[in-house]
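In the form predicted alone, a lone chain appears below as structure tokens.
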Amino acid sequence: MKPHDSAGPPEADVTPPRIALVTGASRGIGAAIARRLAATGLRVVCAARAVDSVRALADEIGGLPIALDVTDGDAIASVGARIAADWGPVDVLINNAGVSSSAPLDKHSDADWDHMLAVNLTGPFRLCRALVPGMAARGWGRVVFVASNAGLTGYPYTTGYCASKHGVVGLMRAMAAELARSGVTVNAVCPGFVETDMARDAMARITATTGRSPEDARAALARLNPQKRLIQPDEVAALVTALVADDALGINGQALALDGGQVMH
């Protein structure tokens, strides 16, 4: 029998788990992403405008709940330090928070336009500016924007939403090119209609403006998908999780449609 090595067993891997920040984590796609990332071993910061709205989710997955309004530039500038004080630097940024509205061009107000760009585009830009340089300095990072297939094509009555999501895709591509040799990847997931409150709001608008039943309104949205269905939040979460894996380094600068083939590019 071989004598026991006096040096003892090899040391266990003490590399700390990576830290992910998910915005808009209180429900729908954001909550599904937070759960998926936690299941893979990441420590997940669950961010939403009201911290109470993410506290239960954070308790469920062992996460860190924080209040973060993505339209508040001062809060974004300090969020990295806030998280680092509790856990450490952010390695994975999931820009998920978003809003939408629908109106004809001549009835699309300045206030709606400004709000959609502030939440959907300016907030993610500021978060990237605050957190991504640190990732690059450490030689590893993942950024995923939850955009929309409205960032890949145009739809009527959604000028502000389409413009903001096209801006997200452009931001992603510019960042991916700039950071290509840094160890940080930047990608966007572009779903069609997902079974979330945002889709239910769209159904309600269809019902209100056309007189269709809620069932007919839902079917109208489902028909846009060649698979004749709404995408599920966990499908989006699965793709996001794949993009943040260690072995996804070669996927960079991609706007990945998740809509059953509705938009092909």
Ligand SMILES: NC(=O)c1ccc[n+]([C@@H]2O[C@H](COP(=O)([O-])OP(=O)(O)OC[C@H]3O[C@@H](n4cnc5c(N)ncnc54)[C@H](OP(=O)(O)O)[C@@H]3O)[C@@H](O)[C@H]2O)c1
Given for the second form:
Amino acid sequence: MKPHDSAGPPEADVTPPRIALVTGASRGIGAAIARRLAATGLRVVCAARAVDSVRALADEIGGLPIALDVTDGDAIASVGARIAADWGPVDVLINNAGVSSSAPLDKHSDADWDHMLAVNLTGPFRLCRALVPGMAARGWGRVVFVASNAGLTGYPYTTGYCASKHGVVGLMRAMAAELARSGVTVNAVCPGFVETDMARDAMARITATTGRSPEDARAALARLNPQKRLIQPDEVAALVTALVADDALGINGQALALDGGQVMH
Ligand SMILES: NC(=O)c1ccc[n+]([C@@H]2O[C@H](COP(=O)([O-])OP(=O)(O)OC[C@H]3O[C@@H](n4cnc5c(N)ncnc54)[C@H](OP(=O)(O)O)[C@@H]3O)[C@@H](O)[C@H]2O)c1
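Take the protein just shown as the form predicted alone and give its structure as the form predicted together with this ligand.
Next comes the full complex, this chain leading.
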């Protein structure tokens, strides 16, 4: 609410709601982030490779469903204009879309490496390049990367994933330094295992390669967290929502672990 003098009625707050783009919003962490941001009053663009996969969520939260494959450079270059035509410029960018796989170093294929880098690192870089200069020019913006605690430390059999997430943390830090005086903040959240399809796929791989039961595989992932549990998607969404608030201006360039204390740095 704007200040007003005692002679007249208070001026209406005419600040339009902020517009947030969430990549990988079709399920898991991205869908939880989209719901939380919408609940705090943001207008949320829900993106995934197939627009049909985000329609129901967009209907539920009053969002804008769009198709966006983050490996498609042309689509990224035009996404700001597409969203602006419907709603306006993007104020908040949540780089959440991601893929993971695991293999020992000598069995990690070029194709797998290239795909993981393309989705997890090059796509977010291109989205930032397309959308962040506009935020800086308008003097306000928020960028949050959903990295991983695999961006803070190494794990066996995950060279490509760890390299891509360490790359995301480096990208975030460089951008935060470059944009520090612009009104744009840039941060990363770094969860441990979160109960989504991605973690369920990891459990299935453990079961397939070790013969352990699905319950044992789940327990093995939960044991990595000192709290002996999997993180829930809404916990990640809550941290992301806190980072995009107006009064979070002072938090910049941080890679925040969200893993029960598994990685301390
Ligand atoms: N789950 C975990 O344990 C965990 C832990 C730490 C960090 N993370 C990170 O959290 C993020 C979300 O993971 P999640 O667990 O929610 O995974 P998820 O359930 O597998 O969802 C992945 C999301 O990424 C999207 N996506 C995949 N490839 C894409 C592409 N080429 N272009 C656009 N979107 C694409 C998927 O959308 P469509 O397939 O519908 O296009 C989906 O919405 C990822 O960056 C992941 O690395 C996850």
